[in-house]
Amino acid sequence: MTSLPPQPLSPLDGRYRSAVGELGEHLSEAGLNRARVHVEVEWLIAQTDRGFFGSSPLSTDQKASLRKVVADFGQADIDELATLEATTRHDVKAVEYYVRRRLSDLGLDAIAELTHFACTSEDINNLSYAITVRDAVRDVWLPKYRLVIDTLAALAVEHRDAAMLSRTHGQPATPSTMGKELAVFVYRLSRIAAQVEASEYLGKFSGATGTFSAHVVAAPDVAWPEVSREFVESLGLTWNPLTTQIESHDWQAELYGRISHANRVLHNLATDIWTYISLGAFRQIPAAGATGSSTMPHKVNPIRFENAEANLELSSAVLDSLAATLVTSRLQRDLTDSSAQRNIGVGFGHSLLALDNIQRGLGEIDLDLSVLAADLDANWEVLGEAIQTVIRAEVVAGRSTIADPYALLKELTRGKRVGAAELAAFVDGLEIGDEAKQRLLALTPTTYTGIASALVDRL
């Protein structure tokens, strides 16, 4: 048996890779790398703006080509880093040495010595993690989310008065309509993108372990911390003026948890489809030259949210794993988190994946009126809760002196099926007031909706 060629381990990066490549944008090697040189790049900037240790303001032209070294970085400095961190053995060294030899290509190596000044490597790293992340979330994934929330939303005000059959527990329940439980999943989803939307992204740049020991020496009278914050807010970032060696990642935490949340919102949704193509509820429109099942010709299989299930799971088993690892550091550092954030892209990915599949899976469905009906017109026994509840307000009004209504209404409709001429005499024996009679005698299963319409305002 021949070897193959090399191939992706994961099939992020190999069967999957069209709908989840933009992440690579960000959160890949080289995608970090390049917020290295960024920040990098960057620092020597700020440095020379406040003409530290004598040297002089870069001319505007010298900073545009430093910051073209960033907006032009491709896959020859992609491979240049490859081959410096072969011989470092240290990938934030390998990034300090290509950035030295971007200033000597420049005329720059006077400030040379200024390249990853008083810096540790968690200075770098952990600026850039932040900005790759903040870049990811807000570019890539979001809008996908968003693009999720969207859809649903303009499926609920499009199915807004389509009567249905609820399930509790499985089994019938009091009628809603297809538009109202799709707004609950909006409603749900759209807390969580704002919740995402405003986290923060934390940085530090406090040196070897946070205590500014190296910036003080060299230069007694900087006051280090107010250098330090306008450096971080200058990227964007929210500055984090108390850590170790390494930025506390609680950031991360805490937006992996909020990513994790969503996943398992989006699972309860792509549960709850499957669950209504199940029914019948939902039509799946076949795609041409699809094939729904391998021997049996007539199946359009739920594909897509089956899918999303599955990744919606891996991607909260990758977040929730960084996010309870990630907030632990032994004393002033240790590497556990090194390898961990390497997997960030996994988790993201995933997650990336079944929006994805969720997307186009909502494009794929079509509601089937009839079968709602047909649905609710087979449980009118569902209009007991109504009867029992209008008969209490009876009683209490002094029209009715029926004692226990609910066990009245159970009595007639518990584990039985029950239809409308069944319900009507029922009714109309009733001891009640005229009015409340004649309203009853008016409802059907259908109608039995309540607000459940106008609630989809509320999005």
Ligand SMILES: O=C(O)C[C@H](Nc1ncnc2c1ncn2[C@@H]1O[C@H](COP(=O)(O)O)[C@@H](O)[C@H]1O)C(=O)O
Given for the second form:
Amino acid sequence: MTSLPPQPLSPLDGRYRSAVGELGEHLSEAGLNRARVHVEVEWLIAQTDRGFFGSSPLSTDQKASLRKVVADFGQADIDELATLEATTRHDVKAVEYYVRRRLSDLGLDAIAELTHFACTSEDINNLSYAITVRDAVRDVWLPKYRLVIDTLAALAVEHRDAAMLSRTHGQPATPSTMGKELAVFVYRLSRIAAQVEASEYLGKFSGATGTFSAHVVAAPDVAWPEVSREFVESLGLTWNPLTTQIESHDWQAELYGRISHANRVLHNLATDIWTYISLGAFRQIPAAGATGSSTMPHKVNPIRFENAEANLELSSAVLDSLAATLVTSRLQRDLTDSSAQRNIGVGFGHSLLALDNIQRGLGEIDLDLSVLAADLDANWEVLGEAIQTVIRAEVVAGRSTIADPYALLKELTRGKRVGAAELAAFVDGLEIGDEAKQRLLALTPTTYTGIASALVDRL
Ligand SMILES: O=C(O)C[C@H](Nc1ncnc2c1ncn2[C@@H]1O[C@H](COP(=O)(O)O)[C@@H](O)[C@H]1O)C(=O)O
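Can I get the form predicted in complex with this ligand as well, since the one above is the form predicted alone?
Full complex below, order starting with the chain above.
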């Protein structure tokens, strides 16, 4: 047997590439390296702008040329960095050499020693991760997440009046509407969206052990913490003033916790929709040419929601693991964060893939009102709650002397199928006020939905 050509090990880079490839712009190794070059270039510009060590501010053209290195970063640069790293065996040192080469190309050798000046690798790495994760969340994950919320919200409004039997413990319970049940998910997911949007992306820039030691010994009169703060903020990040060698990664733990929480709510949504499909409440719209089962021709399977379930679990497993490991680093640093952070894209990728499947799945289902109606009509006993509650009110109001309304209704309905006619006869014989009796006689499982429909307006 001949060997296969090199193959992606992760399905995110294989069969699911088209759904998640956009994340690679930010959360791939190349995306990280481009951000590292960006940080190194901006640090050069920041230093020369301040005239450090007698340097002159770069001209507008020189700055533009340096920034073009970042803007044009492509395959040749990816390859060049790989070649450099094969020698340095240190990824950030390779970036430094790469930037020095570009300075040389631009005739800027005079400031070469300002490249990576007073920096430890983490100064570059932490800012690069903060930038790439922030951009991935804002440009890719959140828009997709918002799209799912918007789609769900539109379905909630569309089905706001669609009465259906509820099921608590899987057993028939007080009816609701499909719109209100979907609105619950919209509300939950929206809260998390706001939390993700409010996330902080922290950056440190303070040298080998966070003390500015090299900085101070090279230039004692510079207000280094202020320079550090201004530089971090110039990159659109929040300054972390007090760290060891590494940025403490607490913001990452917080963010991944929120994404993982969103995953779990989406998982709940996926399994609920799956169950509604299984009950017949939602019909699946068959895709032309598609096959459900390889052997049972009649089938349309809820594969979108099942795929989402699996990928949400994988995403949370990765993100939870990152959140746990990233907040610990022995003494002033160990390198576990470097290896762990290479999987941030895996965590987001599985979540994004799940969002893509949920989005498609929601577009391929149709509410079957006749199934909802039949389900309600087969479960009149759920009105037992309504009747006993009205009797209680009548007793308090002095219009009834029924001793134990709950026991009465329990006797009539518990574990039994009670139809419309039996309930009507039962209500008719109750010793309660006439107005209350008429209200109960008019009630059906379909109308016993409280203010479910109006609750959709809370979105
Ligand atoms: O500024 C410094 O470098 C400070 C230095 N510590 C390091 N800080 C950051 N990166 C380092 C460090 N050491 C190694 N490396 C390089 O990290 C890469 C680890 O590879 P991988 O496990 O694939 O993520 C891989 O490229 C490693 O070469 C210290 O001793 O305190």
